[in-house]
Every structure is written in C-alpha cells, then in structure tokens.
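The chain below stands alone, shown as structure tokens; this is the form predicted on its own.
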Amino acid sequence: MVAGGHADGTVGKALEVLDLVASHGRPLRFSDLLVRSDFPKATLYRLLQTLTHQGMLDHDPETGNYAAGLRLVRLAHAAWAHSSLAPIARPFLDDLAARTGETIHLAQLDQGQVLYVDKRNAAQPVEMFAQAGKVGPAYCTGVGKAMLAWLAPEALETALARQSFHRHTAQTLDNRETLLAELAAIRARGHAWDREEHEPGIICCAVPILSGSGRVLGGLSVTSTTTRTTLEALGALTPMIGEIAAKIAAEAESWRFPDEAAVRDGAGPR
C-alpha cells in the first residue's frame, strides 16, 4: 500500500503511482495497482489517464498491463546523466574493479535509502541484490552505513526515521541505538563493513564519498562474498578505495562547480 496523506496534491499522487508502477519490476495491470495503492478507484484511474497521455506511462490495450513510459525513460536518464555520480565515477570504477578483481557498487542516499547508481561486476561474477537502479535499505548495506556515519545531525535524524530495521539476517542490526553505535564505529576508523547483514554470504568494505566541506556525496564498496574472500582482506584494500572515493569526489566538484576562469573563457560545465 502507498502511504496516505497525499500532502503535496495532485503532483503528489501522480508521483505516488509512477513510484508503485517503478519499483515493482513488471508491468502492472489495472487490478494489481487498485490493491497496491490507497487511491480510490475513479482516483486512480484518473491519474493513470493522465500520465498515460504525458508519456510517462506506457499502457497496452491487449494486455491492460501499464508500464513505464518513454518519457519517463528518457527523463531517467537525463536525471542520471546529469544529477548521479555514475557518469564522472565511470573510469574510476573501471580502475577499481580492475585493481581489485571484486564487484564495485557506486551509491547515492536517496530518501534515507540506498540508490546503486551504478556497478562493476567481478572478474568471477555473483548473484546479489545490488544493482544499478535498485534501492536498498541503509541500515544493513555497507555503502548505506558508510554515508550515514557522515551526515550532518538533523540529516541522520531524517535518515534514521526511514530505515525499517527489519532482520534480513542473523548478522543485521536491527535497532537505532546498536545502528548508532554502528555508525560512531565507523568514522573512528574511516570505513564500514557490510557483515552479511543483508544477504547470507555477502561482505564488503565501503567509504563514503565526500565533497572538501565534508558534504556526503555518495558512497563507493568492494564486495565479495565469504566463500572467496574475508572481510581482513577486503579491509586491506581500504586505502585503495579511499583513493579511488577521494578522485570521484574531486571530479564531482570540479564538474558542479567549475573553476570560474573557465566559465569565463566559455568552458563551461563538464
């Protein structure tokens, strides 16, 4: 079920479906979103008709099924291309996944939750739940607990307020207080680990990615799994992707706030 409230209207609720529609996978059909969401029938329906005609859902009479649209791809990915680390992060990424021969996540804290915004598989690939373009749970990832232990106070605390604490394993902290602990470990030694906290078997090392003021931009980890490696020799690689999170936070600046000669002699933005 969407949350109730629709505080923001009717920009609100259109967001609320396309959000429902997104995140489930597959195309829905008419029926499926009616149980999903908290909108009254006539409600939904309208709001269907409306993004159907905008674009930004695609909706096939043969099947019923409503889909994402093509708009809405192609808003996605201007958002990505130009909001996301992913494409400055690229050739870093390549470096470390080289460098490492382990899966390389790249993140952005969206909404108090995990954005992977982009990701290098190993030269010996695994099945995991991280993926470019899918949203996990802060509380229990490495790269989510990384960018937490760096947010200013009245930022965690929003942060903090979204995590659900639900047990995805016996390793997972499950509470705000071991969280907190968790997190104040964590900036003591520069990096946090990911103890097979949201997947049986998974590990990782991971550092946050920060502008010069401390602002946290993103989140960048190794991982491997228990079978090939252990988290002593995934720490030892530490400096390395501390390196490789120091480089993307420069290019990030640099490309956002561009040295004002060359805005004056018309470079421009990268």
Contents of the next structure:
There are 2 protein chains.
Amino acid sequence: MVAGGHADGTVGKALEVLDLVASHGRPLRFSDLLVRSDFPKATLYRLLQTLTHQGMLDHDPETGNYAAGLRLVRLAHAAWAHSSLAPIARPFLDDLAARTGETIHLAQLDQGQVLYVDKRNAAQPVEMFAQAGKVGPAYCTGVGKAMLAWLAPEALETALARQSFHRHTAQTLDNRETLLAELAAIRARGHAWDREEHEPGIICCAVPILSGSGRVLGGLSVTSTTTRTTLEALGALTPMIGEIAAKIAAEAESWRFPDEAAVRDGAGPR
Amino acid sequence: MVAGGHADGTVGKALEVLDLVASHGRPLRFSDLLVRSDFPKATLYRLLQTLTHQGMLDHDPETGNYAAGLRLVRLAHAAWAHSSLAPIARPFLDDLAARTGETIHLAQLDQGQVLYVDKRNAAQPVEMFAQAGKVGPAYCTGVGKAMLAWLAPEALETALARQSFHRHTAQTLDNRETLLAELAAIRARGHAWDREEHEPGIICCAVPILSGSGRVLGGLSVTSTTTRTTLEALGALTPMIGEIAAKIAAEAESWRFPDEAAVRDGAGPR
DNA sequence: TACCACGGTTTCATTATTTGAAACCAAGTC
DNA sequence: GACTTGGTTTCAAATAATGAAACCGTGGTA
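Rather than the form predicted on its own that you just supplied, could I have the structure of the form predicted in complex with the DNA?
Below is the entire complex, every chain and molecule, led by the chain shown above.
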C-alpha cells in the first residue's frame, strides 16, 4: 500500500495512476493496473486515457501495455535544472570523486524517500537517467539518515510517516525508535554511517547539505565496500566530504537564475 | 500560443500549467504565470497549489517562485527506462562514438518535437540530464527530419501542425513546402543531412530507427562542425550509422521486459 | 456452431468538483 | 493615508468526474 497523501481532486488521482505505472519496473496492462489501484474500472480507464492522450503515458496498442511517457523526460529536464542541486554541485562532485576515488552520491529528499540526483561512479562512466532519478529508502541509507537527522520536527514526522520499514540486512534499523536514537547520534557526530544497513558489504559516510538557515538541501555521501575499505578509513574522509558539502551549500545559496532575460514570445520551448 | 491539443479536463489544464513552468529556463512567480497562461487568477492559483502539494512543482515561499518539482525526476527515471530507446541503445552508441569519434545523438519524437534521449559527446564526458531530456525543433535538425520523413501521413500531418517554423540560419527550411520536398528527398536518399540549418557551423548526418513494420522508433545522428569535417566526409559514415540504427531497431523489437517476476508486495521501488 | 469468459470500452443519470468574478488581505509606495 | 501590486479566499453556478451496468470483440471450449 503506497503511503500516499490524501489525493487532492482529479489531478491527484491522475498522478496516483501515473505513479502506479511508473513505480513498476515494467509496463502494465489495464487489468494489471485495475487490480493494483482501487479505482473503479471506468474511472481508471478514463484517467489512463487522459494521461496517454497527454503524453504522460505511452500506450502500446499491440500489447495493451501502459508505460511512463516521454513527456516526463522533457519535464524532468526542467525539474533537474530548476530544483535539484545537481547542476550546481557538478564540479564539486567531480572534485570529490577525483580526490577519493570512491563512488559519490548526491541526493535530495522527495516525499520521504531518497532521490539520487547525481552520482560519480568509482570506475565506470556516468550512467545518465539510469542512475540519477533512482529512489531509495531514507531510513537505511547514509544520505537518507543524514538528511533526516537535520530535518525540522514536523518535517521529520511526515517523513517518518512515509517510511515503510523493512529489514534489508541484519544491521537495518527497522523501527522508529532505534532510528530516532540513531538520528540523534548522527546529529551529535556530524555525519551518518551506513553500516551495511541497506546492502551487505556496502558502507558509506554521509553528510547533510545545509543552507545557512539550517534547512536541509540534500545529502552527500562517499560509498565503498567492506572488501575495499573500512568505516574508520571512510571516516577519515569526513572533513573533506563536509567541506565539499559546505561549498555546494554556499554555491546553492548564492546561485540566482540567469536573470530575467528577454521574455521570448510564448512559443513554448526554444 | 502553445500549439497545444484541446486540454482534456482538469488534468489537461494542470499539465498545461506544469509545462508552462517547466518550459521556462528559470522559476516563475505567480504573477508571471498569470500573464502567460490564460487561466483566471483563482483557477491558476488552485492548479499551482495542487501541483505543488503533489510535488510536481516546487514553491519557494521566500521568493514566491514556482519551479519544476523533484517528483518529475523520479517519474522520468521510469519513463526513460520504459519508453525510450536509450537503455537498449547504450552499447551501440558507445560503439558508434568510439568508431567515429564524433558527437552522437539518439532522439525520439515527442509531441512533434525532437527529444534527445541520449548522447555521446566527442570529447567531454556525458552531461546527464543537462543533455538527455533536451528538446529541439524537428524541422531543422538531422534527427528531426529523418524521423519526419518516415512518418505515416496522418502522423506527419499532426507533427507538422506542431512545428513553429523559424529561420534559425540562412539554410533553415522554414516553411511547409520546402520541408515536404526535403522529406521526399530524404526518403529517396535514405538519410537526412543537417546543412547548418539549425546552428551555423553545425552539420550532421542522420538516419531513422525503424521497426520491422516501418514504424518510426527514433533517430540517430552523427554531428560535427564545418571546421572539422565536411558533409561528404560525414556521408561516408552513413553505412555505419545505418547499420547501428538497424541493430538498435532489432534489439528494441526483440526486447521484452524482464518477464512477470514475482510481483513484490506493493512496497514501492526496491 | 453455440456458449462462455476475459479484457477492454462506452453509456448515462447522479454527484462532486471545478470554476471564476469579486471581495479580501498584506505589504509596499507615493 | 490613499493607492497600487501580488497573492489568497469566498460562494453560488456551471461543469466535469463518477461508477454501476451494459456492451463489444476475441479467443477458448464444449
């Protein structure tokens, strides 16, 4: 059961359907969706029709499958440029990746989940959308916990409400209480560990990216494996990670969009 | 005036607003949007509120700016994986890039426009969303014309209706008639040129990616500059480009999503 | 061939949501 | 202190969404 918020109006319902389609790895048929949603047949049908007609979904008449539509890719381009730290952080991530030689994650919170907005992979070249745009749980990842730890009380509350705790590994903190204790420890320490809480063998050290006023802008982490390094060794990098996070925060705050710029006539993009 | 289709219902309107925000390079205030849309004040206000509440838009209370929201990035990840050729084409693009040493574009048509879904840059490393997700005009780019040329008559008609011709350079084919003639020539020749029609100094050679039944799946191009090469030299690559396009098409058709796969309990991603 | 079951699509009277003119409020400005 | 400008709220009227049920086309099966 998706921990959804109270759908506001028709738009909310439509977006719920959109999520339903998007959150499955593979395209789905009408009947699949009908089972998974609790909309009545006709309603679901019309919502799908509208979304398809709008290009938010793709409908293959051959197979009858609905898939997330390309219009989303176009919209996301704007979202990524407007609302994410990624465009700003890029050079800093490059720097951090070069200096540590490890995998770097830049993430932001979205609906209580960790949304990775950029990444530097130790060896392989960048993998575009296949990497950025991915979501992960907040309660058992380094960046997730780092961000949660500095959230304001009410924000934390709503975020916690959206967690669906699951014991991924033996180390996973799979309940509210232990997580809260951990968050307090993280605040005290200044950074978060991932002690193989999400995937066995994967460890990381993460810090929040905070605005001048203390608001959580995002999270930054350096990830490695237990075969390659240890928590202690990763911990030694903390000052460097923190320094980069601070630089990103500073840049984010000073950043203003290239001002006004003669407003083209309303002719859509370009 | 956005060449939009007749908005279906509230959802259509909401998405129109979303586009409005997304299609501008920088975040906009309520009043900016009010001027640009022809929704009445109260209606626009409520749509913005809904979209914001849903995470499709971001509203900065400080500045009052609306920007495309992060939820879109998450959705786009699915769209990219579901509906684009990119995940399939990746190795082929790598190959083509390595063999030609030039810039490679993989594009698909979205609402009559060229949507770039992947790219290989001659020298620089990949630039993620900053590149993929970009849109460009169809009538004056290589990939655009290559795709238009093989479109079925009605599809072509709707696509043409969405073009807003503009003379980017002296070579731009900026009207329906010359474009139609060019498309016929392209069909006859088997590939499309961009003779500095979009940007001065930029030339390219593009082919369509066609399904077995002749449906246009996308477009593939090799781009260079007049200072570095000539149309003739680019043309010599045509067989290679065509071969790669065919491989991508074949792969796309044989591709089936990792079947059924035990449906996890509805616990969202991962 | 007839019968049924399975997706998927359409109808239509009922219901709930959206609509938007206008009023309102909060900050600036002159 | 009157007057913008920019944003938010109200409320009756207009409109769009709803969903049970009927319908259709296809494929399987007796």
